[in-house]
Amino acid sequence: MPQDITWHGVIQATLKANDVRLITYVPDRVFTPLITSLHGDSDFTTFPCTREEEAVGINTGAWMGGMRSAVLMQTSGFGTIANALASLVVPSQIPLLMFVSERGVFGEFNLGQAMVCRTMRPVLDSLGIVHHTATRLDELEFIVDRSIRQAVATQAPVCFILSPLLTGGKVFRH
């Protein structure tokens, strides 16, 4: 794999290849390179949100209007959307594409992040939502591409948990 390939470049190219055109997000330091690049790409409409539930609602409406979309959030933001997933996304068969920058591991200082990280996968499992933890750049395109295709074909949400092993995570200062 060439040295100039980045995790955020792979995600952006894969979203584009799968006709995902609307990206909602709550600002997050880990996602900054992806968000910046998406804002600079005229093939995407990017929309910052104040809360993750708002982003989920916008993405749900986009799907109902015929547009593919994805939402970017960090682990703690996932903790706020369980009701929207259980009462709207799953029963309405919305292929919501969730990208979560994983916090709560590898030296995390924020107890809230660690708590949500420990509960995120069990919540996804209990709702029957397929999820993948991406740790390697050489597997990322395959995982994202195939999972988007499956989500659309089966009309079911999917969650991509982006490990700090892939993204570098948030840098903690002492």
Given for the second form:
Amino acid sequence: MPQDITWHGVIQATLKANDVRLITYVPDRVFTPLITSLHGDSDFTTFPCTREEEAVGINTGAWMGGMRSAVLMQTSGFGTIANALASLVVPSQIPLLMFVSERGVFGEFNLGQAMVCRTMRPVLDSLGIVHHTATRLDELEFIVDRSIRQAVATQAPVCFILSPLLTGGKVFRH
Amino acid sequence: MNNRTAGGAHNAKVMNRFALTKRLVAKLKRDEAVIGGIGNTNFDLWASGPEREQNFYMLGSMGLAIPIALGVAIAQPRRHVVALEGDGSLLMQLGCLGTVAMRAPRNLTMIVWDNGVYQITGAQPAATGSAVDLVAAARACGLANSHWAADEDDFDRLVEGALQGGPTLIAAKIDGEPGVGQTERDPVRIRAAFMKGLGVKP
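Provide the structure of the form predicted in complex with the partner chain, given the form predicted alone shown above.
The complete assembly is shown below, putting the previous chain first.
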């Protein structure tokens, strides 16, 4: 692939192509280039929230009002939204688009991150939420584009887990 | 120092949630969206007019009524959106007031029913009952247009003003009466009816 193609550029372009216009997030180091670029793109309304479940509520309201949206969070943030998913998103059939930057694997230095990471896929699986772990740049557009279409068509949430294999992750430096 | 009168709230008359909910709904003439928070807030909204299509009844996800309303307000800037929330629920998600202030949607009104207890679980004490003044908290979060309703007429006046442009937070001290009705328990039907009421096709 050409050197100027980046994972965050692909995600931004694919969101735009699918008419996703609202981005809520709780900040994350890995997501910084995506968040910065989204803030600078007037096709998107982008803002931070104080908690991930607050963002889930906002995106649910936006969907019901006719606007597509996505939420960005890190693995530990996902650990706080099980109830919002189980009691609002899943039973109401909301096609919530979640992007999670994966912490807790491949050289994680924080035991807390390593622990909460283990809860993520079991929570998604127990709620029957479709999730994909993106590891390769050449597959990313296909995964995100097709999954957004499926989420909307089937009125079901989807979670994109962005592996350090794709993003580089967060590296411990002395 | 423990300020048991919680700033300004001591001047507010203790009113009834169902009576105020009916007064609010009577003011809604332009298909305003209403998001009802969990529990008795929802039950009284339902009882005020279950046929009203622009009502969304949040069954779980305690604390998310205002965030959901903010999302609707962003998606439909020409429609006014009202969030109804209990004091215990708002305490759980106080940060959302800062997010609302940061976005400053003119088409959003937040109404908080404050009885100082977690009523539906057995009236256990909430921090609002002895310590927290939610109107002062909202102002400190950047929502300058936040007020206690002194009585029913003042509530009406505040609602009329809020519907002209916000964001506005109105708090009312309420009594211990339980909710009057019971919402349906079918989340898909509630969501689909609400979207139809907003003119949105999924």
